[in-house]
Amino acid sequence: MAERTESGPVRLRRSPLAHLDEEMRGAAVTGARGVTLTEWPYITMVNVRVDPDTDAARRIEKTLGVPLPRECGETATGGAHTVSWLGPDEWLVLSRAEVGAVVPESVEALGEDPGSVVDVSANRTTLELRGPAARQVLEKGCPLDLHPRAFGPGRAVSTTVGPIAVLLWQVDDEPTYRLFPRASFADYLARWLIDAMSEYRAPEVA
């Protein structure tokens, strides 16, 4: 995801995990049991509520250039946007575009029909866990079946990792996962993941 150039007051922002940047980099493990943890701050996130079987939903889909997924776990990606299913009439739009572009256009598409379009970018942050051991790290505290037969690229569901509620999205086969915790719980989750990663520094016991 390309880094955006910022100016003015937004340059004064501090991400929820800026204070742990050094610890996350230091926790990286290389090799066959490699795993890394990175924060992706300031991703645009927009919550959309609308009846999927209405003209309003179709207008929003046309505006985003992405269909609204209809089933639990589904995501849809197009251009700068990825849309994740949260419920029968609720989605989270994750975008590389500025929120000032995504929200007004989606609000206009909704029009006077029932529903809502809300900027929730400050509500969560994004953690990326990737590498050969990433799934094993998550399996220490996630109740989902993360085996490829049950969960693979493009899947995103609400779950828990340790005691923290997250939206968990598997991005690719490496595997790479993105976790979206509430900002106020991000510190705990990052420290939990750093601790869970530590054992992979040692050789695997035969």
Second form
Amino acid sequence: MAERTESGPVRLRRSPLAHLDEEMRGAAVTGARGVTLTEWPYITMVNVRVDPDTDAARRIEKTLGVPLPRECGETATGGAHTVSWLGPDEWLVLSRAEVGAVVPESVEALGEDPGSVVDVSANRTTLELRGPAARQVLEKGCPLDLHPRAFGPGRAVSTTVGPIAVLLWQVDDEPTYRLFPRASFADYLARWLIDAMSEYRAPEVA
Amino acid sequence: MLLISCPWCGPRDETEYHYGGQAHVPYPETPADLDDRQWAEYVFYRDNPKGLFAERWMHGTGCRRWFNVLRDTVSYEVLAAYRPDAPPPELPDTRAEHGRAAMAGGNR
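The block above covers the form predicted on its own; next, return the form predicted in complex with its partner chain.
Complete assembly follows, chain above in first position.
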């Protein structure tokens, strides 16, 4: 996550879900059917587009220290970066490093070759859905098969949750999912998830 | 709900895609020589076959790539999905005959 500094325009920024912070905390469910929802704002995100069969792609991989995954659903993690596959020539780099430490180096690695490296940190925000009931919450509105036989830790795909297009990344087995909706859709998605989580507060009806 | 296999992402629900109309409509070779009627036919006139139809789809919420699909317009069965730079796949049964006629505009 990017460092918060106390001066300049960074001081004035508000995350897309800052106004729902209290609602999200209040929606947390504990116990065997527990599930929590948290926003992780200001994560560094960089969109990379380059032909994967070129020297430029290999130079970018070397600069990031992470291979660019070649198949849908794959991610690659190394150092501060996780790279997610978005398309056959498109990737999203999620990073704990400052954006200034990722973009200029990668632009330099791309050089004059066709492609692009763009800071898209403000394009999406990050929602973390975690807990034993997290998969059931997502299954209410995600057309993808999220069962462990088909989806698991380290997998990330672009799909929909409810009517919202998101990048959905499963982080671990708890399960923990990270959802990356576009900033302007984040409010709706957070409210949708809070509503979907509410039934797990009550005991299961046999 | 159609289940369409994106050439890059695999099988996904129809709701993840956008429909793009008939595939394999070539841009006119000599656009400067076309009269209004020929332009209208290029821009607006499309086949509407009963049976096999090659059409364009775009995986909007996935990889955002265009590709082509062979679909039976009677049964809605999706028979094949292939990349836009690939020729339409040969289908083994009698549908192939029907398909060539459809793609040539035979059932307009």
